[in-house]
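Below sits a lone chain in structure tokens, taken as the form predicted on its own.
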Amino acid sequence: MAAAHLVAMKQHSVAIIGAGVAGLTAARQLAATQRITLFDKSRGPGGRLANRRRAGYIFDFGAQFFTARDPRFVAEVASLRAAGVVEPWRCRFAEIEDGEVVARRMWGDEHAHFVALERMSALAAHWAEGLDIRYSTLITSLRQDSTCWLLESEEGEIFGPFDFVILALPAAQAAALLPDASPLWARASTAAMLGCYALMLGLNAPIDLSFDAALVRCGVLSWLSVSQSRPGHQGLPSLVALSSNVWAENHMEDPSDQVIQAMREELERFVNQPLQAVHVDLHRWRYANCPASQDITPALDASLRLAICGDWLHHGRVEAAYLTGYDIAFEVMAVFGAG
């Protein structure tokens, strides 16, 4: 008895490339029981839970706010909000179609629209607190070391070994890691994603809109936001305004001040005014959405001992990515129970 106790109490390592919600979510639920290793190429956790500041502005210029549905991630919610993390984004929310509103309504606690406190990057913030991660590291390779997997990175560092590893990334880039021979492979070099930029524009002063947000259905711009409207926020007036994943798509590769053109031409044609931008900012997001609900099966090789999450494998929503990381974290617990 006391042989299989030890057993079924040893340890694992487990590498987790990417720290974005997926990540995070996933190294969280193992780390209670497991020797958890983070890698992620930037100097921060959070991936589109993005935050830029300049000037003395601030902007959250990836995901804009997140709902919650599934028991598991109610209960996590709920939580954030005892711990003062995230608050309820009350707004004045439109629809905008071809220049005209046709939509109003309030944002309230009813399905509520929730957004971390200050800036969006804060719930990252919380959720790595405690865990093991290499920032600006960028993973370039995976190679085998007889059971065991080893990680080096661009700088040609060598980590490991490890006993499993999760690789929380966009598709493209999770394909060119993993091994031809994995299921895994074929899953996630023919999953489809969509592109989106971000115009920011740092105000002269405040503007009102009639709204704080809104949904836009034209053929450059998808969402529009007044970033003083949001639970905490204490920078400089400014705006966000997110391209539709068609038009990004299609201009992808264009130059940025052509993109700044066309987004701003756009977005002053909806407010129906010149707006005076001290300050103009804009990111390209390579890989901000999946299309549709994609196929999430599979998301594990137990003989080679790997595995993905993220928001791409079932829809591009903050819920849909920590319930990817909490689920693969479960399984890849099962595995080693099995072993």
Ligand SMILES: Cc1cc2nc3c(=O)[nH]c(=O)nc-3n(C[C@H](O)[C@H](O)[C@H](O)COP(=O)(O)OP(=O)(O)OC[C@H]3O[C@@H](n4cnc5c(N)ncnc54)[C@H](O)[C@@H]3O)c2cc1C
The other form holds:
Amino acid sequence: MAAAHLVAMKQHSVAIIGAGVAGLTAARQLAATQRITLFDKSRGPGGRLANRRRAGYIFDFGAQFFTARDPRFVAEVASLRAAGVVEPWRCRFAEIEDGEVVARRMWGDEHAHFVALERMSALAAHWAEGLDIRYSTLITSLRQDSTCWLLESEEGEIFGPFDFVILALPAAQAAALLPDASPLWARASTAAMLGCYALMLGLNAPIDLSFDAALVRCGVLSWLSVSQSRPGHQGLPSLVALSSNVWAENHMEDPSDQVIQAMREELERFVNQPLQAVHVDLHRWRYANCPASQDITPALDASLRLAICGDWLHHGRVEAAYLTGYDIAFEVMAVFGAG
Ligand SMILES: Cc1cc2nc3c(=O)[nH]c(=O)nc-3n(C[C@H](O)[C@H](O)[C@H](O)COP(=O)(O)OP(=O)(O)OC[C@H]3O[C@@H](n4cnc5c(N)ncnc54)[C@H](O)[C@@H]3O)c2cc1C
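After the form predicted on its own, can we look at the form predicted together with this ligand?
Whole complex next, starting from this chain.
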């Protein structure tokens, strides 16, 4: 009975657009019983679990670490630790206000701040194992064909038919694909997401700032970390600085060289020394994170067979993205069970 039931359930085909934390999590929950195809515009999985390798430098320029509080994510992180994929970042943490260090503490195993060993995207690569993912495929429209969905890519390729589509995308990117007749569109089109700049500096020698990672409170910056302090980091010495969301929002259209100059000046003021950077890189995150949301509008439209997931439904955190992907998988299964 159980095997026959599984075979019957496997007959549903599900497209998941977005192979970040939320999309990968939804896919992993559903893959045992459904036919899952993921689509991502990037060349690899992870979305904002992002990593860049240039000239011997390795930069984690998206999510810097993550914490685990919900029992479901705590259990997942325990299995990731057992598999040797993540570790607590044991580092000297500081809080900086107006250029002064106002607090210091050690990050350890208690209330751990986790990172993937070597690079954050390694976590996404681990989760992506065994999944059917079409990379470098920007989905530009969804089309309903009788009771099924067809997906169209930027290249004009048509994928489908699919019984169900999950959009695991930042709010604005989900809103651009959702039909405006769906309540999901209303939710996605009104959600606020904030930008952020990541400045990456490759140094010609290791640097000791007296801390490894710092939360910064000033107009321009919000975060600073020394890459070689990250567990398993193998690149040359480097720093990653993140702008504050407010500053990024106010300078979203500025030319890159101006953004680099403003962030670098602020950084050099904090560290109180000119930085000998031999490699400089900047990434503009248009949709970096979001404030906590209290919106309890459903994330699934059973009549249109569409669903949404992603950090913005809850909070701009890796754990939140994981939980929205986890929950939506069960909601989709319930629709299949009912249908
Ligand atoms: C600079 C920065 C620092 C951060 N720091 C932390 C931190 O320290 N701790 C923490 O917990 N969180 C942090 N976050 C937030 C964390 O990274 C996110 O909450 C989480 O990664 C979001 O995952 P997601 O799956 O919801 O979305 P995403 O990771 O954005 O995944 C969406 C995916 O959809 C793809 N995509 C978009 N549009 C399309 C399309 N039309 N067709 C196909 N594919 C598409 C994208 O390529 C992407 O892979 C940070 C984020 C940033 C940017």
